[in-house]
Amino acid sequence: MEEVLYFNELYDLYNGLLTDKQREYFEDYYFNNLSFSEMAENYEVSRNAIFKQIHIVTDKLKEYESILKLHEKRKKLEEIVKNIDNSELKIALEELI
């Protein structure tokens, strides 16, 4: 479950770097909870093709994060904001992240 949340967070950050088809596959699998078999039937491809594409997409998301580190930086910022005492500053920063 934690891995699913992680990929969803990466997708939120990096989905614009994926192709339309990759976004469709990712969303069907992770958001719409379709099985590989259901997706294969919908897209008229093999189950194995869907399986490979999902892995390609998740590998790309991990690669983008390893280079850009937007997820890591966001988590660090969230932790810093938690410890800020100035409520106005805290609200302003929370709106940004």
The other form holds:
There are 2 protein chains.
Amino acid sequence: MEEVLYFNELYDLYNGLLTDKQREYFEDYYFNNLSFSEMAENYEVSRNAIFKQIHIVTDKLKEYESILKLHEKRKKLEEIVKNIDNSELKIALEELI
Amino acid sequence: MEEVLYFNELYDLYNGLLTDKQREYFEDYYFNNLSFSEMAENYEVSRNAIFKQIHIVTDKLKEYESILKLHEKRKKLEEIVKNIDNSELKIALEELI
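Switch from the form predicted on its own, shown above, to the form predicted together with another copy of the chain and output its structure.
Let's see the whole complex now, leading with the same chain.
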């Protein structure tokens, strides 16, 4: 479950770098909660092909994070913002999250 | 000149997403100030091939910025940090730039 949340957060940051097809697979599986079997039927491919594609997409997301570290930086910024009292500054920083 | 600075800043943010070859071309041209002719000689390709490759790389950098907007966000964060008095907070935020 924790991994699902993590992938969702990575997807939020990096989905623009994926192909349309990769976004479709990811959203079907992680957002729409379709099973591999259901997706295999919809896309008319084997369950194994779906399984592989989902892995390719999550590997891509992890690769982007290992290069750009946007998730790590976002978490740090959120932590910093949480402890700020000045509301004007807080809002300005929140816009960057 | 301003464009060169901009490309350098984009390169700083996104070079991890480029291939080794793309990084080499970019650095030869923008960091080492080699001319297209010199690069053509070194890589044993035409000047035109070098010209095209440099364009492909700068287009890639601009594409990444249009998707992720890290340069835009970095500039905004720098602007915010400039006006902060609290030095502890300043340092914490500077680490994210």
